Structures are given as C-alpha cells and as structure tokens.
Amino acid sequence: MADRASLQNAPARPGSQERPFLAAVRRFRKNRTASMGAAICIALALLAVFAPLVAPYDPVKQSFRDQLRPPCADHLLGTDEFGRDMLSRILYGARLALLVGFVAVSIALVAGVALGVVAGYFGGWVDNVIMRVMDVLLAFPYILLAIGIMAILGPSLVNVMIAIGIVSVPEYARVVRSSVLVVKGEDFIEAARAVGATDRWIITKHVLRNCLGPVIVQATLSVGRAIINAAGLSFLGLGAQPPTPEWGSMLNAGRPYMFDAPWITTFPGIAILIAVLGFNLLGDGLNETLDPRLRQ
C-alpha cells in the first residue's frame, strides 16, 4: 500500500505531461459552447459543400405555376414571387455566405496581422503612424465605411468581400498589437536577441506562435460578422445581382411580400440567424478555451 502511494504521489515524468494542443483539444470538447458553435458550423459547410445533391430544384430555374406556393410536401420552404424553390436557393446561399466569410477575413487577417506585428515589434514612429491610419478607420461606422467602398469598386459579390476585409483590418491590428506588446517584453525574447537571432526569425518562430490564440478568436467571431454584413450590403443591393441565390438579396426580393408570402423572407432570416450563431457560440467557446484567465 505504502509502494502505490509512494507512486500516485510521485511527480510526473517531463515527458509525461500532455501537449499544449491535446490539452486545448480536450478543454474544446468539454466545452458546451464550444462544441454546439462546432456543430452548427460543421452542419452549415456540410450543407454547402454537397447543396448540388441535396437541394431538390435548380436554385435560378423559374416557375411561373408555382409562384408564391406556401410550404408544402413539393416544397418545403414555398417558392418565391418568380417559382423558384426557396429550400434550393437558401441551400446554394450558404455557399455563398461561407465564402464571403471566408474570403473576406482571410483579407482581413493577412493585412491586420501584418500591420500589427509591424507596428507592435518595431514600434517608435511606425507604431504611431500605422496606428493613426487604423484609428482614421475605425472613426467610420463599420458599415458606412463599407458602403463607401462599394460605391467605389461597383455592385458585386467580389467587391464586397474585399470591402469588408478592408474595414475589418483595424480590429486584426488592434488585436494583435496588443499581444505583440506583451509578448516582446518577455525573457524568451531577450534571449534570442542576446544570441543573435534575427527581426525575422523572432517574428516568425517566436511573436506569432504566442499571439495565435486572440488571432484565432477573433477570426472566428469575425466570420458571422462578414456573413451579416455581405447580407446587409446585397439587401441594399450592393451585393450580388438577382437571380443569385444570396440569403441578402433573397430578402429584399421579399420585402414586398411580407404579408402575402411571409416565407420569402422568413427563411432567409432564419439561415442568417443560425449562421452567425453558430460563429459567435464557437468564437466563444474558442475564447474560453484559449484564454487562461477564463479557464475553470
């Protein structure tokens, strides 16, 4: 008894402990938030990427005998005011939605990124000015700023991608500024300076590896923002042009039926809602993961 003691409360081997990565692992799957934002998320691209197989009409095709059918057992969303299967059109509309997340905080992340470390590594007189330029930015509402861009670049799909990337580089900068402050300060750093490391190899090897988790959260979160925001610009129609199947578009195509056929613009609303709720549960939940200061 005294032996199996002795080895319960031996200290563990350094090669014993669990990896960083695996830890995260395990704390993401116990999370609720987390994994319900996962599952919506992973459920929604599923649904993007086999849309040709599971969408029961063509998205564009129309139908003037069936406009404006409420659900039914043909269709199970209705038809909107041209005959058009709106289960098929919303289905295709993800595709676009996840795109448009995607594209636009990929844009947003590789410039922001750059700019912060940049700004936070080197500081002095860069600092100040790239910072000033991000503050110009933000001076502008979030989608103000983006109109003024597409009035700029023309009504399409691509421009608002690259408009919401555009506006959302501040924040990525911001952010990573932030962390980039904290983590030059630290001893590790000093040591690579002391033996002759590179500007470029404590960026790349030891800046960016520390700064991935804020990164990571705020990307995330910032995918059902674009997601939002690309519906809000083609409501306006600033986006994708008709007959593309776009959950934006698909509203405003329906403001005038409201009352005659509230599904035209229900269940565009509904896909918007799950979509970025699934984003935001995982950002969350990504947050509560990575963060130490939130850890139970």
Given for the second form:
Amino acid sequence: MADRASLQNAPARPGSQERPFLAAVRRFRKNRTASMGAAICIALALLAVFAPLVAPYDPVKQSFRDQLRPPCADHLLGTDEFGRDMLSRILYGARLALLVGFVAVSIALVAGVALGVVAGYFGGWVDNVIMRVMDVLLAFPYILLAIGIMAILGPSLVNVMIAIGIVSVPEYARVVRSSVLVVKGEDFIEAARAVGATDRWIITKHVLRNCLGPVIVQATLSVGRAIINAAGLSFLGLGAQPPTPEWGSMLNAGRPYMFDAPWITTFPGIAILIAVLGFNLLGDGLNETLDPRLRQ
Amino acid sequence: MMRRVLIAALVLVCLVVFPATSFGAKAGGTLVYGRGADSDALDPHMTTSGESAVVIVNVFEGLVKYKEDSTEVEPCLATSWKTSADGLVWTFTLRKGVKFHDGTPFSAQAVVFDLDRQLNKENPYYLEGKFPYVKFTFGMIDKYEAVDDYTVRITLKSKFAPFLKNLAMFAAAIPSPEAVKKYGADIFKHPVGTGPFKFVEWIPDDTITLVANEGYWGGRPHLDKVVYKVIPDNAVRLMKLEKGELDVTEGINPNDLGRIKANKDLVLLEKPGMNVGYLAMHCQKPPFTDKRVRQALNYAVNKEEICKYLMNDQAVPATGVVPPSLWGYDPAQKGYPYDPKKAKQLLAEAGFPNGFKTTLRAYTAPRAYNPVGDRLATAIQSYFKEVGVDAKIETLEWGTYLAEGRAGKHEMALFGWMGDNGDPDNFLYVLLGSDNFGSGNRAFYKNDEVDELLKEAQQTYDEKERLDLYIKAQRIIVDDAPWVFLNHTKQLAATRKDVKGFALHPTSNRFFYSVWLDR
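Alongside the form predicted alone that was just displayed, please also present the structure of the form predicted together with the partner chain.
Following is the full complex, with the preceding chain placed first.
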C-alpha cells in the first residue's frame, strides 16, 4: 500500500490533460515491466475473444474413448477424464477468467469509488460511517468473506463475480478516499468553491479526475487477484458449474488424476499463473508510469 | 503311580499346549484398517452409518448372522428357531454359556430387554428419536417375551418374509443390558457386546481400537488388536497402505487401481456390490409424468461407457433395480441399451422433438454407489445434450441435498442405495413403493400394481413364489422407468499381501474374526 499512498502527492493539473497523457504513454512504452504485462494481457484477450476460431475442439464435447490422453499431436495439451480437449478448454476458460476479472473489478470500482469520494469529500460522520463499514469488511479474510457471500447467493459464476466485487470494495474506497483528501485541500478546489461551483461539479470535474491514476493501478492489479480468487472459489466447487471450462474447477477436477494424468492440473495452473502475472506486471508498470515519485 | 501321574500330566500339557502352538502361527498382531470417515455411534440401534456398522459387527452379535459369503442367514446367539403355522410367532432357542464383555450372562431376558428398550416408550432406557433403524428392523413386531432363560418368543403384527434377514443386520445386534443401564444415553460411546472383539477406546475422527475377546464362545480371534484409522483423502490413504502404515483400506479412486495391481506388496480385493446408483426423475413433475420421456432418457445415457471409462470398470451397468449379486435379480431383464436415436424418437412422440430444459441435481463427493461424485452428473448431462435435453447441473452440500431430495424439490437428482439386509424388499419396496414417498422413493413413483405385488411379496414365505412376485414387479418398474438405471458398483479393498482371511461381505460389513497376519 505504501506506493499507492505516495500517490497522494500527485500534482493536479486540470485543463492541461493532453500533454501529461502523451508523456505517460511514452513512459509506459519505455517501461519493460509494463509492456510485457500489456503484451500478455492483449494476447490473452485476443485468445479469449477468438477462442471459437482458435480452439481445435468443442470444449464440452465428451468422448470417453479419448479420455486421459497425454499431450500429443491431436491434443496439444492432452485430454481430461471425459476425453475433452484441454487446449480448447483452457482457451474457453480464458474468456471466463477475463469476464470474471473485469466484471468483478467493475462492480468493486463503481461502488468503491462512489463510497470513497463521498467519504473523503464530505468527511465528518458520513466519512466515519462509510469507513468503519469498510474496516469491518476488511477485517474478514478476503476469501473467507467471499465464501460467506457465495453461501448466501448460491454457487454460480455470476455470483462469484458479485462476491469478489463486494469483497474488493473497501480497497477502492480507501484508495479513493485518501486521494480525495489530498485533492480537497488544493487551491483549485478552493478557487472553484469561490466561484460558486456546486459539490457535484467539483467532484466530477476535479476530484474524480485527479483520483484516476491510483484507481487505474488498483483496478489493474485487482483484475489479477479477481481471476485467482474466482479460480479459488471454483476450485472449492462454489463457482462455475460443470461442464463450464473454468480454470479453477478444471484444477479441482484433475486432482484425483494428479499421479497418472498431471497435464489436467498443470495446464490450467499455468494458465492462471500467466493471466495473473500479466495483470500484475501491467499494474506495476502503470503504477511506475503514473506515479510521479517513481519517475526519473 | 508317580510315573502315571507324570505321563498324565505330560499328556495334559501337550493337549493344552499343542493346539495353542498350531494355532499360534496365526495368532497375534495388530490390524490397522484405513477408512474415509469416522463412526457416528457405536450402539447397534443408534446409527445408520456403514462406518459404524463395520465396528459394531465385530463387537456385537445378534440372534442370527449372515453366512461368511452371502446374505443367507445362519445361527449365532440363537441356535435354532421355529415359526408358527400362521407365520406370526417366531420362537428362538438361545445359545447357552455366552457372556457379554462386561461379564453379564447372555439370556432371553437380555434379548427382551433390548427389544423393549427400542420399542416400548415406557422403558426407562427408551431414547426418543435416537433409534433410526428400529422402524425398519423391528417395526413389524407386536409382542416379545422370555419363555424361559434360553427361549424367546416374538409375535409379528402380520407376516413379514424378510424378518429373519433383519435379525441378522448390524442394527439388530444385542448390547449388554447392564451396560445400557450403566451408561444410559451415553451407551453409544461404550459398546459392550458378545462379539469376538472388545472395545477399548474411541478417539473421534482418528481411531477406534478393539482387542481380542479371550472368552469368545466361538474361540479367540487370531488378531490381538484391530485399529480403525480415519484418513479422509483416498489418495493419502493409499499412500499409507503402500508405506505399510495401514493393513487394509477401502475407498479407492478408480484411476489408482492400476497402481495397486502393479504393487507386489498389495492385494486388490473385488466383489460385486449390493447397491444401485440411479438418476431419479420426479414422476409427479412434467415432463417426467410422461413415461416416454423417462424411457427416452434411459436410452440416451451410455451406461457401458460410464462404467468402463469414467468408473474405470469399478461398476457394472444396471438393467434394473436389484443388483446381480442379490437374490431377486432378473437375468432376463435387458434394461435400456444406449440408443440415442430411439431416445430422440420417443422424445418427439412425447411432444419434445427439440428436447427440453431441466435441472440435474448432484452431490460433490464420491459415494459407495458412485465412485466419481459429480463427474457422473457431467457425463449424463453431456449424453442428454446429444438428444436435445438441456440439463443444468446443481450441486448441493450433502445434508441439504438429502433434505431437499426427501422433500421432492428436485426435477432430476442422482441417488443411490446400499442394501441393508440382503433382501430384494429392501430395494424394491423401500425405493419404489409409494408408502415410502420421499424417505426412500425419491422418484415419487406410484404404480398401484407394483405396490400390491410388493406388499404381497412381504407376506409370502415361500421363496419361489416371492421371487416370481419380485420379478414381475421389476419388469413393470423397468418399463415405467422412474429412474435412469445407472450402475452397480463393485466393492473394492486393498490389503497388504500378508493380511489373510479378509473378505468383502455383500453387506459391506467387514468381519475381522477369521483375519490373521502372516508375519
């Protein structure tokens, strides 16, 4: 959290957005971590979008005669216990992973930013109430809270997105609130007030725009975490229901075959690793390029 | 004179020592039995769990017992019995000189005390709601009395053919009346019976320890000690067997069979199981009210493939309800072979040329009648899809699953049954009689003709006539297709090579009396 907190000192330059944006893009392209992360994420997104074209087989088509084939020319990553092609399943799984990642993060983003801005901008008892609720949510271990929410909602992929979204709200609220607190004290806010701007105008035109940096970084980093947590919930049988090719449930399904068919667990595991790594690299890269303190 | 005494003494010593030493080759040792879950109660009447039964049958005995290899009944604590002409009054002559592990002598009073404790609400040791099996095992009993110390007379309310088989069940075994008085409601933690092993201690979720009963009426068992060890994970348990930390294990992942067969230190035991796995279709809910739909779904599923590939030959396809290992099985019954074309045709006739949408309920963890857990649902779903039926899988936690199954909240749900007493009544009446809606009949199947046949069979003592009735009932049931008839799993166990005399009993009970270690 230290690096994010440091963003509080980001200079606010309303009105002159074009040039700093270009500068950020230039810095981003120079940054190796960032470009590598971006490359992985783009590749993943392309594979996910074009999965029906790329995948050699139907991911849910069962064919017992082909069960548990090791990786070979016909099945590059082998087949599972139902004779389904692992490569096709992993490619379709990428769709779900990205979908879950983005939807969960969007839920958290919208709710978290709204709460954070309100808490930070208005302060006082509003701030107190919102932030104490967030503290309570934070007091629960992340995955445990998600399991609890899933227990109420029932097992399904949509509910996984909702659960992970809810669980991630406090982080956004905190990050946004601290940025808002800094921005609130800036001269241009005072100026806007002096001219008679409404709270709504100030929040949308000044406050939100100036919080964008840390929020983007936070969002990118948490896509990776949302993916891994969704996989975790599915691994526990709470998420995707069979025969959906979801990475976490694929991992779980392969467990009894770990000794004689390790490819069923290995490849989905690697897929999760790559996806999470991609988003984390991208997030770190963004952080470095957007954070003025880390700039050379 | 002195010589004579010496010789006589020598002969006596030989007589005593010799059998002991020839016996000594087998005697001794501790057997560690690995299993997936702990017992829940060690009183014969206070549990329905198979994991409790495997302990109970070694500590307790009933009036009669199953033969070593079948569910035929032979004498145990009763040496003989007679039935009155009307088939209602059963008189049992008891074995003399038998003592419970606490020293209490076994007598007709003990038998009557135990029945009274379960059936008479006025009995001070009656426990309301704590005897889950009593309605099944003894529900047909009207009166019981001790004629003398070694004669018991039991009168039934109406003729009930499977009565003797019920008496051989673990749930009909007899605990010491003095122990029941001493421990009261805690008796389930303190098993005291007449069996070949005595209870020592129970560490929940870890071990149960038994030792040999030196004074057993049939002669001391070979083993000194039996330890039941709980290890939940199938793969871990197998590894412990390979390392020699366990002597016997059950609950084997289908894909580990090859590994066991390849290991020279291990022996794989296989036996047909007394069970059936099925997909119940709720016969009172459309579209399953239509027989053609139910038949179509039977044709749609390739059970041979499921048994061969998914269950790795750990099961045989079911053609009906009663498993092949059980009396009452109909070998002429061909069931529903895999025929997706016919399935589509039947669906079209029923008005679903493009199939329909439904939900398929499943449980996650493997069970004795289904070694692959929810994978079975995935496979079935895929077969259904090929004939146009779109089934959404819903997995529920086992407790909720059972409760909602009893309440009939499902459209289709996977279930299975392990036979209790080795009688077809225990399959057909319990699972498909309309008296048992919900409790056993989870397809909510009702056919008056079947109900009548099953009731008639309960009251027929002639074996041949009974068999005819059951076969007739089964043919109607299979044609009505309230279930997708899936599979009968085999019983499987792996032992260390030096474990001798361990056998898989059709009831899934495990008897350690004649087991010995060749070490």
